[in-house]
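The data below hold one chain only, encoded as structure tokens and taken in the form predicted on its own.
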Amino acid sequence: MQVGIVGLGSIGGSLGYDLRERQCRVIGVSRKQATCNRAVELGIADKASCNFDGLKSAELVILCTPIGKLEAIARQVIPHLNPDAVLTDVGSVKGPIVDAIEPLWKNFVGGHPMAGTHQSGVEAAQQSLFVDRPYVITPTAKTQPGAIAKLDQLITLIQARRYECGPAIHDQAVARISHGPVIISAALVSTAIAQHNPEEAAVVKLAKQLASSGFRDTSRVGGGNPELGLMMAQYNKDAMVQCLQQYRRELDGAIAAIESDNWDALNQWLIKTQTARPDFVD
């Protein structure tokens, strides 16, 4: 198969080195030559250029870019592509990209590979990042059955374990485990910080002294990339809003056990919380 991967940096590239790893030719794309130059280099493709041109070759097209860029990235691709090329994108948000690339292109399909680091750039690519991880594709009633069969063969190439949904359930899903933990991760930092008054410097730096496991695993996502938090706040605003919104009754809930002593309800609060953790992470 030749696929062409237009974004060559963590999540790319990983596709690169996995798709070449198993026998793809790979047409790598990127707005910097430096970029396309090193990608070859580190076998992600087996030729990269900052133009669309060889992409016409490609039956799978896939779409790397920040969201915010996807929709003008796929006008700029899609006359270079062959008509029976599969187009798709990475975007960890779905309904909007579907919404504007769908009517684009009769064989896009949205998809969604869960996995990456905070890390990114063409160096931050890694080979077998996908293995067992989730990969979400998100149909509509327009998409067209080969557009996901050839998907559906990406996924199997690279080991991942394949969802379907329809692209408002996954922004809702990823809003409650992965959107949403950045604002509240990046509001733990914002309150550690916190100094209303002179005398609280002594205690922000001691806390800084402190800091120790746990609030590095808590706080992680919340010192990412501030580009990557906002632009999910932008393109997953509903599903975003009703997330804080629960995260703010949950904590008015606690906030009112312990300030009335309700420990048997603050109690029984984390013992749910503590039950219902490994059907997430386990």
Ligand code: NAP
Contents of the next structure:
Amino acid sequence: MQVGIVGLGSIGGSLGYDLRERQCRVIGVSRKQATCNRAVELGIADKASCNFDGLKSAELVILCTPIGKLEAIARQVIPHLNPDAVLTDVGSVKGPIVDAIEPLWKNFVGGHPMAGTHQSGVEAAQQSLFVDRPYVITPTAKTQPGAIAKLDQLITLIQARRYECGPAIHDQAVARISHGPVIISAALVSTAIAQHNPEEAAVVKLAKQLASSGFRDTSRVGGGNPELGLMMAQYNKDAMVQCLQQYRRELDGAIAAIESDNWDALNQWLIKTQTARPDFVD
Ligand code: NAP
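Switching from the form predicted on its own: structure of the form predicted in complex with the ligand?
Below is the whole assembly, all chains and molecules, this chain first.
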């Protein structure tokens, strides 16, 4: 298969590695010439350049640029596509992306490979990043079966686990387990450094010295690249707000139980969460 990858960063680069490994021919496009050169050097793409001309021969073109650029890049890419080419994207939010790109190209289907690193750029690309990781495809009633079949081929090649759902359900689910937790974890860090009076300076100082694995685990996603959290909030606004409102209700319930010494209620709540967690992660 001939595959075009636009945006040779951590996700685009990782896809390139695995597709070339599986005998696909990869045509890379990126913004910077240095990135294109590096991608060829690393073995991510067979050839790469800053213009879209080479995409004409691609059967599948994967848009791997930051979310905010996906629609604009799709508009630039489309005039260069073979009429039968399938277009997809890897954006972590699907509703607004599918709404924007679907009307532009008949053979478009949205997708989200759910693997990644917290580093960005071509050097952050990894081999076998998607093996046994979820890859969600988000077709709509308008999606062509041929486009789905082509994306399925990609998912099989990179050995990911395929899931299919509508764009809105995808966005609500990822708000609960990925986007919402970024804000919740950021609030935790913000709570740890909160200082309402000069006396609390000593508390904050000691807390920093004592913080260990529990704080490392719970604060990790909130202490990451601010651009990512901002982008998730901007592009998945409704689902994010819904998730955070539910989180506020959960916290209010826990606070009320603690304030009223209702240890039974608190215990039941903690048993519920202890029982539920393994359904999400091992
Ligand atoms: P990234 O490492 O920053 O890579 C994006 C690449 O796009 C950059 O390296 C940049 O390459 C290129 N680019 C930027 N503007 C461009 C343009 N106008 N034309 C062509 N190339 C352009 O970001 P990423 O983490 O791979 O994320 C890319 C997409 O994957 C996003 O839509 C994100 O939602 C999605 N995603 C990310 C993860 C994750 O964990 N990181 C997981 C799943 C999905 P240059 O060096 O040439 O500027």
